[in-house]
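What follows is a single chain, given as structure tokens, in the form predicted on its own.
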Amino acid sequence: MKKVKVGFIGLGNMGQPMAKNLLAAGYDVHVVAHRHRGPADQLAVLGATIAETPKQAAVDAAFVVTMLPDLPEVEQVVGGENGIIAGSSPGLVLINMSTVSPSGIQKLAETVANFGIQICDAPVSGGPVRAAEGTLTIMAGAKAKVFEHSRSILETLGENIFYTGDTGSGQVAKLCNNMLSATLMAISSEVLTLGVKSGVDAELLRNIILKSSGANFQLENWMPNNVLIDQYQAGFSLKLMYKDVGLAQTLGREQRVPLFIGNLVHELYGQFMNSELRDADFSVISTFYQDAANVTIANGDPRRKSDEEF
């Protein structure tokens, strides 16, 4: 039986693994380097073909996979001579698992529609450790039937596959628990500075929390991999949490909804934005307190020798 073709366009640290996972599931999977040809050699090792251009990858496949930084990106892979529209057949599914915002991959669905091409729009929560997993949340928006169609793509991705609805409904629920987790981490860092700052350890206090009514997912799962041990290298770099709560602010704009606290929490990953941690993982907010506070949450040291320095 001939395996079923999935292009996939976005093998950074969660595209690589989620197109491992397509690849152990049986598919023939056709990668398309990007910046760095390195993921895509490594799947080649596994089993992928790797395509030159996203049209290479669309010829004769039966979906394709995105999962890229935002929109414009998802844009330039879907048009041109070399794009996805230009290999493509009818009845193509396109599964944007990118973050993007909820008008625009509704115009991109009406664009692509002219050509036989339809959209499932399903964007994922569970940064990279669960992509290797393949225990994703999928939000997916799309027609009835294409949601369906996609499923088996879908649930070899994810553990936890929503429909909700129409395409960009998707992302609606995206862009909210982004923001929400984008406030969280600003608010477990802001209390850990204050506890630990007034002389208690961080451990011990972030254990209280967890068994009391302040507990929350980055406070639990997050934070030890990162603000407890004071390393921010790894994970959902704080340059896309920026970029998907100022998604919110536009969305909050458009449905007239107050985002007083959204709006606050934006301003402040703004101040990062131009410096290099924009790269690193968006828990790195937290160096914000700290260093204000001159306390490092995860020992109780300072952070310099004397405020001179801040």
Given for the second form:
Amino acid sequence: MKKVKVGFIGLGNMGQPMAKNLLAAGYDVHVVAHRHRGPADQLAVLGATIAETPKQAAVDAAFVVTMLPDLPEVEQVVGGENGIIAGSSPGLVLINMSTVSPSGIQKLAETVANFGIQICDAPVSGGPVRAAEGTLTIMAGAKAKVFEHSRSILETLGENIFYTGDTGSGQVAKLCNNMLSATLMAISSEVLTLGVKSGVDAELLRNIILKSSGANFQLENWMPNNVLIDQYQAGFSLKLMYKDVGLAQTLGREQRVPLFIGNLVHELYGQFMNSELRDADFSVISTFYQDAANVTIANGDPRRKSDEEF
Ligand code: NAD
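The structure above corresponds to the form predicted on its own; please give the structure of the form predicted together with ligand NAD next.
Let's see the whole complex now, leading with the same chain.
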């Protein structure tokens, strides 16, 4: 039987392992290299075809998946001479899994509908580890028929699949989640810094909180891979988290919902946007507290030895 062709665009921390899972599930995956050919070459070894342009990836494809930073990148690969529209046939479904503006993706869905393309807008939560396991949480907003048509792809990539209703509604859920996620990272960093500076071991404090009323996802699952070893290699970059909280702020203004804590958290992350740390994992926000308190959460050591002279 002929394999279903799926174009895949955006081979970063999330897209690379997701494309790998589609290959393993037997799809005919066509990927597009961007900046570095490494991720596309690695997928080619596993059976992917490298398309030179989004247009080529869309020719005869049943689906094109986008896992790009934000809406401008999605719009760029959709339009133009070498874009998805140029290569598509009517009936193509564009599964956008990037986190973008809810109203922006609605507008894009209206535009591409003029070319016979339907959008299944399906942002995800879970990070690169769950992307690799195929256990992402997926919140899909689309016409019900388009969602059902896309179900087999979504079930290959995720474990918890939620249908949220109209196009853009999945993004609303995603932005609510990420504003909370950014906040939990900041406040968990704040309390770990306080505890360690006051003489309690970080791992002991973490274990106590995980069995108490302050338990949360970041403390349990994310921080052991970064804050607790004082290394911040990107799993989810700070600049993308800053973008997501910014999108939530815009939504709050559109809906006239005051976001006191969300706004504060956005400013907190914003401090790093003019430094190379914006490309580090978003847990690098903990270094704001660690540097201010001159204590390293991972081991209790001072950050700057010379402070002892003050
Ligand atoms: P990333 O920066 O690691 O990857 C983005 C990829 O898109 C890069 O490989 C980049 O080269 C590629 N790209 C950019 N412009 C392109 C273009 N014009 N054509 C082709 N490729 C292009 O980002 P990520 O962490 O994989 O996140 C992708 C999306 O998923 C974002 O919207 C993010 O908010 C969301 N997300 C990320 C995570 C996470 O934990 N990393 C979790 C959930 C959702």
